[in-house]
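Okay, so here's just one chain, in structure tokens, the form predicted on its own.
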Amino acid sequence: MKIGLFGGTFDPIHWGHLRSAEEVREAFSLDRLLFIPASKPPHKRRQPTTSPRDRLEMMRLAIARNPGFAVSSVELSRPGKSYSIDTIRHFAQTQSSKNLLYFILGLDAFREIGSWKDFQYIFPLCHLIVTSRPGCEDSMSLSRMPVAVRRLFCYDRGKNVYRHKSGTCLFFLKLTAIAISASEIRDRLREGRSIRYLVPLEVESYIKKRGLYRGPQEGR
């Protein structure tokens, strides 16, 4: 099996997180997708304002009618920062040897990557895809991204792709441009302003009915 791993907050998830995964399941004719909400992300300076609980339950009914997609709440159930290469190792430990991990990525977390935790030890468990994100227009190219990668990727002409020497691929992926942000969400939420066509139809619900949101934002 092929299976993706997407990570982020997710506070909360919408429209588009859901078209950019599905863009990337059907680019790479990925078996699974999985979402991953953090818990403590590292290189966030603000938390997520709302619980595991109602986070995940926003995502289980934001992908319940695709089979492709999943959700994961390993992060949630681990203590401290979530650290990508904990996750990662998790799912390399986990799944059979035979199934291939795609770890997803955009463009902007991406040319952050030599400041996480053991990121030279991500590249020979997973492919990595990079995707393009609104509002960040920088090349789609290895050689805009920092030496501490580049020199740990060779490019294979062949295939069209760049290869880390253990035998994974480092992809880049254009997607649509859909200019929808979680903070400008909560915002909305915030000012009760309408979120309708923002996020899935029982999500939005879903806040309502348990009043996510309604108070004041912490950072930004």
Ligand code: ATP
Contents of the next structure:
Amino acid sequence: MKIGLFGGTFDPIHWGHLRSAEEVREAFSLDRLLFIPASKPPHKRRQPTTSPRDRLEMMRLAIARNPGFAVSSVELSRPGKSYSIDTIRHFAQTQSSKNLLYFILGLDAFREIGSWKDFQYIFPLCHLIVTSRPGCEDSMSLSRMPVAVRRLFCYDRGKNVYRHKSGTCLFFLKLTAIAISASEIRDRLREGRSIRYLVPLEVESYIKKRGLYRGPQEGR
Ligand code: ATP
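Having displayed the form predicted on its own, please output the structure of the form predicted in complex with ligand ATP.
Next comes the full complex, this chain leading.
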């Protein structure tokens, strides 16, 4: 089984997440793509607005009709901060080969990877797929990689991938640009504006039913 791990806050999940995940799943012929909501994201200034239960439920509703997608609650059930290295180690232990595991992250998140806990131990455990995001550059080169990571990879021109000495690869995938962010959705809800066509209808209905994201304006 080729498995993709896609972490994030998903507060709430939106079409930008879903379309990105589908394009990655297709491009890398993944058998399963796991959305992994963070309990306490260590790198966000703001912690999630909604409970893990609500975020999980919205994700379940959003992916229900895609057999290639699943949600994992591994980070929600782990106490403390949600470090990616712990999650990747968890899945690496259950996989027969590191060649079957792909960790997916947006270019905005990848730029910060040098500050992640034990980031250098991530690379030997799985392949990395870095995806484009509107507002970030839509190409990758060694000189644009975070400094802490640059020296750990070399470029394989023939295959157009970056190789780690352990044999794993770092891929860059340019996605259809969908400029939706969860923070914009939260802002809209607080202002009583429409979020139709930014999230699946089931997610929109759930938000309305539970009265989510109506609190005071979040600090930036
Ligand atoms: P927020 O606005 O609260 O920061 P977000 O919309 O960026 O949230 P996250 O849960 O932080 O959502 O994102 C999880 C992952 O999804 C990140 O790797 C991010 O780069 C990627 N991502 C989020 N939105 C998009 C989008 N519109 N297009 C492509 N990738 C996206």
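What we label the rigid core is the largest C-alpha set whose atoms superpose within 1.5 Å from one form to the other. Positions refer to the first chain, counted from 1. Note that this is a predicted model, so its numbers are computed, not measured.
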| message | For a quick test of reading the superposition: does Ser73 move by 2 Å or more at the CA between the two forms, rigid core aligned? | response | no
| message | Rigid core aligned, does the Cα position of Gln120 differ by 2 Å or more between the two forms? | response | no
